[in-house]
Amino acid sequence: MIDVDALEPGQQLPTFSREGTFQHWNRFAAVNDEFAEHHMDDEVGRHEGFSSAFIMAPMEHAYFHAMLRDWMGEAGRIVRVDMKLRNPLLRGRVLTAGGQVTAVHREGDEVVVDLEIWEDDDTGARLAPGTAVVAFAAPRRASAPPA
């Protein structure tokens, strides 16, 4: 459980890995009808000008929901996530997410966290960098009593 109260700038989040395999990659393709040959043929990922299959743009961003949604479990909420593809995750590769708290703050009942968000290979190859908000509830404050 996320301790609101202690959430401030500089903080890390747990990182969350993936490997890029056939099994995963067809699973999602199955409940999202996304069966282009080229994140699943490796001959047709090579044609299209990589070293293999690759990953589908929609899972990659799963990806980063499936970090944030550990990290916060079922206290908050996502507000956003925005992601720039910049090289996709090639079959046999490990995917790893993560994130740092950029900044919080009160907006009405809730406490809004900003973060910059990233996912890397296992190369060290920056597949994309992100900024993602998310909000929770915020703590009650007890009230003075009256004087």
The other form holds:
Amino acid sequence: MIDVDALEPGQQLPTFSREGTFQHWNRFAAVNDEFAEHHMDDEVGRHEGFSSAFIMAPMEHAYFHAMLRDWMGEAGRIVRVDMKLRNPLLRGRVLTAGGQVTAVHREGDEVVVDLEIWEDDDTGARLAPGTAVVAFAAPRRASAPPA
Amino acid sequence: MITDEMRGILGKAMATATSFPIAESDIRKWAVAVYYPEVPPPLFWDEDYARTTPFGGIVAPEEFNPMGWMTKEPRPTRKEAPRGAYEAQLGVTPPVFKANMQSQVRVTYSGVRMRPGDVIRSTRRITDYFEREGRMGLQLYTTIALELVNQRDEWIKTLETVYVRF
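Form predicted on its own done; form predicted in complex with the partner chain now:
Then the entire complex follows, led off by the chain already shown.
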């Protein structure tokens, strides 16, 4: 359970890691009807300038969501998730998603948290830098006791 | 690569679709795929658990795509391999390219969640073009915005995907 009062810039989120295998990608292809051949055939990936087949962008985007949900639990809601695709996760590599709080502010009844997020592979290559915004219900303040 | 004809379709509704009612098993399968090989959060598959949460029942993960397979409208037709010739849907000649990839994905959510039984309507628009030289030559970047609303006309999310064709 997140202590919303304790949120502050610089806090790191727990990381989320997944292997880049056809076992993972084919499951996602099956739910998202995503069968572009560069996700399913190393030869096609090479034809497009990469060393193998590579992950689908919506799956990388979904991994960011999963990382945020794992951190927030059901107390928070995702407002925005933006990512830039710098390098694809190649088959055989491992993706790790991470994040850091960059700002915390109150908007109405919510505490809104800005985040820097990223996905790297196990060689240290940055796959996808990005930003996210999440929101939590603001904690209720106890009323001051009568004087 | 960008023609006046292409600029003329910016912002116009390129395609609309209506989903079949979302099934619990659609949500479960999506969650299994995203969290594989781990067990997904019970909010996405365990109705008994989900009923005890503030959501009051199973909801879909925010990024869930209710249009992934067959849609109610448009009616299904024979599947063609994806080609990325978006402009053709508005009668405009698409640029020549040999590869189409995604370079950015941006999404904004309203907080309204998709639930079993919801019928989702989507509208797709091309909202931006720009060109840039890349390692594969001149590349055309195309932003496509997909807006989703539910059967009560509640806005759910807008997904913007930037495609690069070269």
